[in-house]
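For reference, the chain that follows is the form predicted together with the partner chain, supplied as structure tokens.
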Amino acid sequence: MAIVAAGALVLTGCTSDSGDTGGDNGDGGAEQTGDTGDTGDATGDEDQATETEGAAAGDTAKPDLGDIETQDDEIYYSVGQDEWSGFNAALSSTNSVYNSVINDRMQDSFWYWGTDGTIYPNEDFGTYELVSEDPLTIEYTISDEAVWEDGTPITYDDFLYKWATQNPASLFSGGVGGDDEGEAGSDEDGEGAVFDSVSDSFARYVSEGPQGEPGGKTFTVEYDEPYPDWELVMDYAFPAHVAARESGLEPEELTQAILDGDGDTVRQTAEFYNTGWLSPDQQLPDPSIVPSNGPYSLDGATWDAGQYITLVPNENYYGPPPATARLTFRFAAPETHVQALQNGDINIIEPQATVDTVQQIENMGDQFTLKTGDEMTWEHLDFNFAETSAFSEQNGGLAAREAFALCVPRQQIIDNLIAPINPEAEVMNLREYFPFQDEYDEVVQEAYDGRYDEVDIEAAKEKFAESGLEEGVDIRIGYSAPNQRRTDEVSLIKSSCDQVGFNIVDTGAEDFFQPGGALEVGDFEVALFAWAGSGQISSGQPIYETGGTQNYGQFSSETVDQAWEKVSSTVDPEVHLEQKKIIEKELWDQLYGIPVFAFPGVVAHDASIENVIFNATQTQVAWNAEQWMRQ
């Protein structure tokens, strides 16, 4: 008993010591990254995500902690109560934030998302270089140090296998990239896609696959056509040698089979790929089949189904070691998080951003730190251009849309509903860039002159008269109910726009987004919903181009269509920026819809934990979990 107690004392002594050194290093690292010289801000100041002016490029990347040693300590974090499904979160059945937030700690890749959606290269893993823009060719070099946990080097083979698991047409008939997409389930073999991969962009846009030497550390990728989001394609790969071994193949055999286009041999690994890396029985997998290549590992981890999973450091990690030895993800419902934080059951939380939550956390005192910022999800009001709608060209036309835009109290919506959560929140004036991104101000200047910043009832009345709409015309604002915030938004809009002559009708319904719901049928004048930004460059195309799959309001503009064509056919960031200015301007002039705000996000954590940084992207606050450490 006494020995154990003494041991515990010694241990705590150790941790606090190494914590101090870690902290010093952290500050030192911040000085290096902070180009502006302002060290205080660089290590995750709360306002960083919302500050747009003067933010140096390095500010949104991971801080450089210098030489750090892993502390013998444990940090608790929770995303929600959803159980971990398994090592492979790239399957259609497992692709969720609950899985990837855990798996990302064990799967490094060539790049990562910065706090504002900037893509940063991960040089510990490898480097890449754009060799040619037409044809789009990239040369990837994996670091010589980079190995899987079992010591096997990470090589070209793994990325070749990554390509194969996306069902390329040259390997499997009925795969992607063939001339008849959408018929994947009905090829002559009567089988669907061989691998259940959630993504297929690598196989779709690179029909020949990556080129390199088997077992080599470099390879080149040549795209069939220029593809703006090429950087995102090369995300994490799985250990091909494990897939081969577990399917009764030699690793070289598998690589050769992919190179030879021998679909039948590659197919043998499909069963393992689709099921072998999953844990439906909620038992930890054999460590030998789940080698990590990230800072944390499953070898020595513990998993108590329904309760928590604890990751431990990867002994063979080639990058800086994780700051804390045990990273525990607890499976707890979001509504329990605030009290759990207060009681130390969870140390870092990302609760639902409501006024109540924010106040509760603020009242908890100095021991806890609250960080708010914008997420990459944004709310907007989209007009319906279909014939039946009051805003279509046949009816009210542009004048009616302008009248509506003039009366929507955007600032009031922010002040009443968003600012109490994120005091830095501002009205969002663009669709393709967020207020916290570097390009935002520049694009706003070109695209939007601020004419709808203030509610102007008189001007709106004039426009309304010009549109020729009848006084008291019904404007149905549809959204997915129940959603209190949107109900509040609609009532704010109603109290302002009814003065102009519109009669705003709240048609929020549960089935708004469902097949047969108002959005699909076209039973709306204005749709109120949010797009979750993915950080991609070309993902807006189906929303704004004529006949696009997500262009629910049937907007059509030749200028916009042409600009999008240009965006998607080049990889030149200059062109992207120029064309997006044109798109944004046209969308404002023609009034596709009205952007309102970026969703507020909240992170709260135990104040003793360093390097907790708000991240606007879907990787959430866990994006730099390997850097979290207690002082």
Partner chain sequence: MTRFILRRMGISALVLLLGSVFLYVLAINSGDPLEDLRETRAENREQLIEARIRNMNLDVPWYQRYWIWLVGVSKCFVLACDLGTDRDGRNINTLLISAAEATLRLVTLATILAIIIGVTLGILAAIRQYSGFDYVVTFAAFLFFSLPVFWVAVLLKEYGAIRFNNWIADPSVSWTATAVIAVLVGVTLTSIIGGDRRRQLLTGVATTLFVFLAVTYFDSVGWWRRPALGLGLVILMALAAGVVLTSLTTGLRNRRVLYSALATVGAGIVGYFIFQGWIVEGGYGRLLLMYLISVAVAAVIGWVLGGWDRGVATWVSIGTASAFALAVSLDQLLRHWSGFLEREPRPISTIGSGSPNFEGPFWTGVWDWGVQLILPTLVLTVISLASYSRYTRSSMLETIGQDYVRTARSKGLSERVVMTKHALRNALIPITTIVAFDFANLISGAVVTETVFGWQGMGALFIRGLNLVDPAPIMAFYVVTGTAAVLMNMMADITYAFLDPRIRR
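Here, rigid core means the biggest group of C-alpha atoms that superpose within 1.5 Å across both forms. Computed from a predicted structure; not experimentally measured. Residue numbers count along the first chain shown, from 1. First, how it differs from the form predicted on its own.
After superposition on the rigid core, displacement of the C-alpha of G522 between these two forms amounts to 2 Å or more. Relative to the superposed rigid core, Q590 undergoes a CA displacement of at least 2 Å between these two forms. A two-part rigid-body description fits the chain between these two forms; in it the smaller part is rotated by 26 degrees against the larger.
Write the structure block of the form predicted on its own for the protein whose form predicted together with the partner chain appears above.
Shown below: the chain alone.
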């Protein structure tokens, strides 16, 4: 699932090292990685940042290393066993943590996530300024020094092309700011998108497109209405001059076609955009079509399919040079990471946080450093509201959902599975805020009265009887398997809830998150997974709104829909807070699902390597990989 679009959550089940985590995709939706997920408004653990090397106390941005020279050395890291798919990780088929962690080393933009979900400007790339709130207007200035690796300046043209690749026909009429018919983003019949972009945030919220001079370094973006996650929309662009050249066009010809609304011409680049920056043959592409604009490059890199890919410095990078000459990403199964760390085959790991893993690392001695912290990821149980589900309004309804909520042993799950790793762990009672955030207690006080904090079997039995369900009704709990922690969670739920009248059935499956899998088709009564993210404000909307793209259980509430509309159409933080109180209360009152806990995170590394900094967001510990170096 996606993590690069602005405004979405990451579903945990498809892209994490453990099949147990997730993150924000930036497009108002979620990203799945296996065991985690995102709420869209979370902001990490500031205490962790005060303990990291090179960072000022309380600062969650990248440390300033001063003048550095690239060391002739190699550092090994692994995000998991999945092979890298290519230079374009902004497609629906490639936007995963696995790909993005690698590609982010080669693709700069106007901003980056800090360790706690704070958005920091990247002034080496450029600057931006909010010049008007009504209408919401931002002025962007790309640095004069910012160039693609082949020496071509990064300009307005690249971001204009970014806008076009996200644009369906209904938004591209007449080109940038025009009124005539044009269909750049659609197929020849005007139906469907030709460009397989995972995000449409830029085009959806900025219908007239960015305004600037072709080839210029400055442009403005005016939103159709206030949008709270506007900073995230302007993530990295792709080299428009390459897309044009490889599609038989001159760069100026492509830019003018977008400005004119010439859909036929712009569509000529779609095939290259969708396939030309990918590497299905698992061979390094021609360096001329993948110019980096980040600290690392594919020009001179090595790729051993199924084993590793090694990036090398971008000699034309305009920012600080990378601290280490060769950054190698090993394609290694998560269960091998701890042993590989000890053997020196991998120098930095971010394994699933389990009691056994932490103990193994602690027993490895002082040659290795262990870091822990709160992740912006939370576990949850979501009900299925479809007619065939026992929890639908046509069957057991709210009473059945209440019976289940009263028997789920949330505290026992934490005591047995989470507290041994994080003694401060607590039952999580919200979806849009984490227990370590300032707003958490205030929102809980107004949204939830604690009725499901403790298991109450007798009250659960009363609700079960009220629901009218038959004794022994099967309740299938689906999740991405294998995942021992989730298996243990289901076992604990079964021990408790079978006493009430339910028959809990473990239906964990390897394809749970895959196209056509149980989550997508609704083949479950309860879905067990996690959302992971980075501090976005409106990323929860497609999860909870009626018909939302990530509303897998088909929940519907007019109250929730109206509140989300208010959240997503203002930049006022007071409105965000008040409306999210309404959302949280309604989600508890109607029992959309049951939050369980925030994830503990674990990072371990060779103690000789500096600047390895825990990051709570989906960008993971590799967020500053260009700063890693041995002492």
